[in-house]
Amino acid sequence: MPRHKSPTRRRMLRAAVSRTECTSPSFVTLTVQGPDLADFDPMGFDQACRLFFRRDGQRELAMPTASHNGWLAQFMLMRSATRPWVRLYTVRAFRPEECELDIEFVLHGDAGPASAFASRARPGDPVGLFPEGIGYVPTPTAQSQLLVADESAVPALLSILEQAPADLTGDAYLEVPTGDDIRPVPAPAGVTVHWLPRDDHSAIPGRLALQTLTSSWKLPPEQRIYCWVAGESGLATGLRRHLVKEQGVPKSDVSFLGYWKHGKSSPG
């Protein structure tokens, strides 16, 4: 079955950030508005949408046009000194009533365009939206679900959970930078959540999950299970390939996302 699902409704939106939050040590919330929020086609869970937001030095925030995958073409032809930054992140809320969308960042300093934009976006601040599809989509005959995120999926993570039927069973594991980036999860009573704070700067993110779930974990028996893993591309792949050739989960029940790539720069 595939594993993905995407939106009737793609087309560029234009908001501003009206505020932000300091979740915890490593994480802020923005929250954007704007009348074209009212053409959000809403899907829940980990839906995706791409974020524009404008690079140092330019006043305005030029975007592309196209309502389908063309916009990709559109972005490529535009001058370097008006192209924007172009992230993909999780939906983390939204509030169609007041046309308001909440996005989850993580901190790492100035490390990267995205982590500097959160960290010192003030109201008014422009960005553009184009919203894409989810990735989580269990497989309807699954007893119980594996979900397993780093830091950078920790905020889809949080979303399924919040949205999960109050039935599902399971285990989520969520890595963290630091023990202070622990919080509340409102997860299922079924639901065993378990946090994997790194508390090493040097790590690799990823890798403590990655550690984790190949030498404790064990396939519930005669139970068929769903499993979600989302981060960086190791997190993603290696447990992806344990579970299938080490627990004989069958490929068709693992969604594996691998949001970045440690080492290696997002285009744009």
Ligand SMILES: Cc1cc2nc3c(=O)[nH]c(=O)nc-3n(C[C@H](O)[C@H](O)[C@H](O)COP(=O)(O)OP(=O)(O)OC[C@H]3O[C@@H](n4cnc5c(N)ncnc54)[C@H](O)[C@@H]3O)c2cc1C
Given for the second form:
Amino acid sequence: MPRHKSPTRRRMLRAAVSRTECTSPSFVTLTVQGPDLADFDPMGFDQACRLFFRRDGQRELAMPTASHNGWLAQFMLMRSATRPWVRLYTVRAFRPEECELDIEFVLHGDAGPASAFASRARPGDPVGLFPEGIGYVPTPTAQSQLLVADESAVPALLSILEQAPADLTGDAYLEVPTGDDIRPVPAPAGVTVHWLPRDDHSAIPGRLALQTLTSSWKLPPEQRIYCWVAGESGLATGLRRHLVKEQGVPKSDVSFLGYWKHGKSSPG
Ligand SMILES: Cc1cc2nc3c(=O)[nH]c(=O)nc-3n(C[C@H](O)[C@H](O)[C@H](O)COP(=O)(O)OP(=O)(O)OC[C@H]3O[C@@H](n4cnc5c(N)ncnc54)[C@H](O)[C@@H]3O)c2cc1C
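For the form predicted together with the ligand instead of the form predicted on its own, what are the coordinates?
Then the entire complex follows, led off by the chain already shown.
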């Protein structure tokens, strides 16, 4: 039964942006570095981290200190003048020998503090990280996988494919804002990669993937398929409902992860 796997050992980690790179028109990768990252225990795949960063006007990055879920209570008790922003992001890559970690942001304008931070980040900007777990927990007896992401989960899906066993089979669907966001994917030979460029600024992310999958994907007969769906909440819940109710996929074979909700800011 797929379920979330939590890290066994973790603590608040401080680091600083060491470089930024425009991955494609809608994505920017921030590399963060610092000696604290020697204490990061990578779980791979779609592992996420809480990312702390300064609000406008804050000179220092104040951070909670708890090395357990009590960090949230500490965070809420911080005075509003010192409390930083916090958002969840995927660990796109980790290089322990360099104490370096990459995070890939999709840019969706300045209305989102994390998107604004990523678009203007400079080397030396302080960040904090608190490791979270993984949601990609394949059913061991599944013969094949269906992996679906909107752009917010493209970094997670790419990490999953990069770390997948060479004999993995299945389909990966990646919805992105524009055709120029399509890039080469190092997927196992048995995985068919389908890019879904929206090329429509007014469309809600995730709807194209949901419509494509609900209208064209069929559960192969007599096969057990593990499904991982991540992105805007309507995609995650809508596709899960379709897979379970219309296609007969057992609930326990679907990991569905709402990464963000259209029209709502993340708390924090
Ligand atoms: C486990 C996990 C892993 C994640 N990994 C990544 C990752 O690696 N890269 C990544 O880019 N995102 C990732 N996300 C999603 C990211 O946390 C959210 O998109 C977050 O809301 C961005 O914060 P913000 O401050 O930019 O916007 P918010 O302040 O949260 O929201 C402001 C406005 O922007 C909208 N909005 C939020 N996100 C998006 C979006 N992606 N596209 C369009 N509109 C949006 C909201 O609906 C709201 O109206 C992940 C989320 C989770 C839960």
